[in-house]
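The chain below stands alone and is given as structure tokens, in the form predicted alone.
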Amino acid sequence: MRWPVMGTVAQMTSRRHADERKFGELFVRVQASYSRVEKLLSAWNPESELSRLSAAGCTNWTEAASPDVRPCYAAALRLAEESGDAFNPRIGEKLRALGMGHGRYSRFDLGAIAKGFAVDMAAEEVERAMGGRYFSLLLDLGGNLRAVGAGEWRTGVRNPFRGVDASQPEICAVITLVGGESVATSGNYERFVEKDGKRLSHILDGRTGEHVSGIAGVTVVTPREYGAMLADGLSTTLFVLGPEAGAAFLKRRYPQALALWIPDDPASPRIIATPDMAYRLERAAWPVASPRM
């Protein structure tokens, strides 16, 4: 099943699920969970809780937010502190301080982590509803995936250069997820800006407010204990940090996360992957190297 929500498309896929009525019930739960997160955390909806807190000049975001979304605020602030603001939910404030801000930016923006958080919330709803019964679902919210229940799922790493060269394969590698694992991707191939003849990602360096260049895509896989929220936040963080600093950051802070970077070099495409990610990759279309550390 597919439906629009949170500015993207959600999809829920079931495997070996004989009870179609139960699947329909799970779909309703997941849909309601996503909608609630959207109403609370959207930076684009002026009526959302986040927008209202921003307009009111909130400074203690975690305490002011509704209890069920406080973990998202807390995780965003923690990731900002750990990364030295490479990941920066206060990017709106940074842009204003640099004289670059305009009305599009909320003072606080969870767009780089909220979809993963929504997937985790929906996964918890599904697990509560199913109890100890066997099931296997894949939740997908705009490319933020989580395998829920038992079984394995295979997902492709999108080729960021496909739009530049139609002869390129659509998928540059395949990753297998097991129950509880999540995957998130950040890339410059759908949303980008042109500057001096160069394509720049819509992702901003939270430390400077500048568009990030040099990286075309980052994919992160996280275990159950990290969740989809962290996969979402880490994909943006690692996009900003790049392979060397990003791999060092993971080793120091999140050693169970796997990551790969695709440099923005369509003439010589390659994948830079942490060792565990390189081991996990299947059908890699290009050479795979390790980050220099």
Given for the second form:
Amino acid sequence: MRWPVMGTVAQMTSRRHADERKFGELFVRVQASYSRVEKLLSAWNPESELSRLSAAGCTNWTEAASPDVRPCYAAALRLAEESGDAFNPRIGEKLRALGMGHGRYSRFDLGAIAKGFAVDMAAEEVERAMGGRYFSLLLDLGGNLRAVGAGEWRTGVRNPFRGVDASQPEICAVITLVGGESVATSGNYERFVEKDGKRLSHILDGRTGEHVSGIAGVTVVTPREYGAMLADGLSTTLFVLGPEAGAAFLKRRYPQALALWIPDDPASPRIIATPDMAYRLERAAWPVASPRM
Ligand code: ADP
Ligand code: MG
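Alt. form predicted together with ligand ADP, vs. the form predicted alone above:
Following is the full complex, with the preceding chain placed first.
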């Protein structure tokens, strides 16, 4: 089942759904859950709660937001604090302060974390609806995946160089998710801006407002306790920090998260992975190295 929402494509896959009616009911719940998050957190829709708070000059975001989306604001602000603003939801204000804003960003930007948050909300709904019954579901919201219920899911890490060279494999590694785990990818290949014929990543260094270069993609796996929201937020954070500072950051703050970076070097493709990520990777198409720490 695939449908467009939150500026991307959502997908929901079920295994062993002998009960078609049950699956249909879960689908409706997941759909409604995403739409609700979109209505509250969209930076593009001027009617969203986020846009209205932004227009009203809000500063105490977490308290002002509707109770069920507060965790998303709180997590974004916490990641900013922990990463020394490498991750920065106030990037719009930052750009404006630097004279770089083009009115393109709302004052507060949850684009790097809201999709993962929506996946966690939907997963909670599904778990509640299923009670203790057996089920196995994979939620995917624009590259933010979460395995819900029992069972394992094999997921592929997309080859970021495929757009430049179609002879390259589509997938550059396989990661198997177990129930409750999430995986998120941030890349410079799906969304980017072009300037003077050069591709600029849509991820900015939240400290300087500059486009981040040097990294083609980052993939993060998180356990159930962290959830899809942190996988999403961390993939953006680690894209900015790069492998060395990024691995040190994880070790200090999020020791249960696994991460890999693909340097933006199509001439010698390689994967830089934290040790537990390297251990997880199957069928890696390229050499796997550890971050220098
Ligand atoms: P995608 O939305 O393509 O899945 P990400 O999850 O990495 O990718 O989110 C990128 C989005 O996050 C950007 O489009 C922008 O809205 C926002 N953003 C860009 N740079 C930062 C940053 N340093 N900190 C927080 N948000 C950012
Ligand atoms: Mg992200």
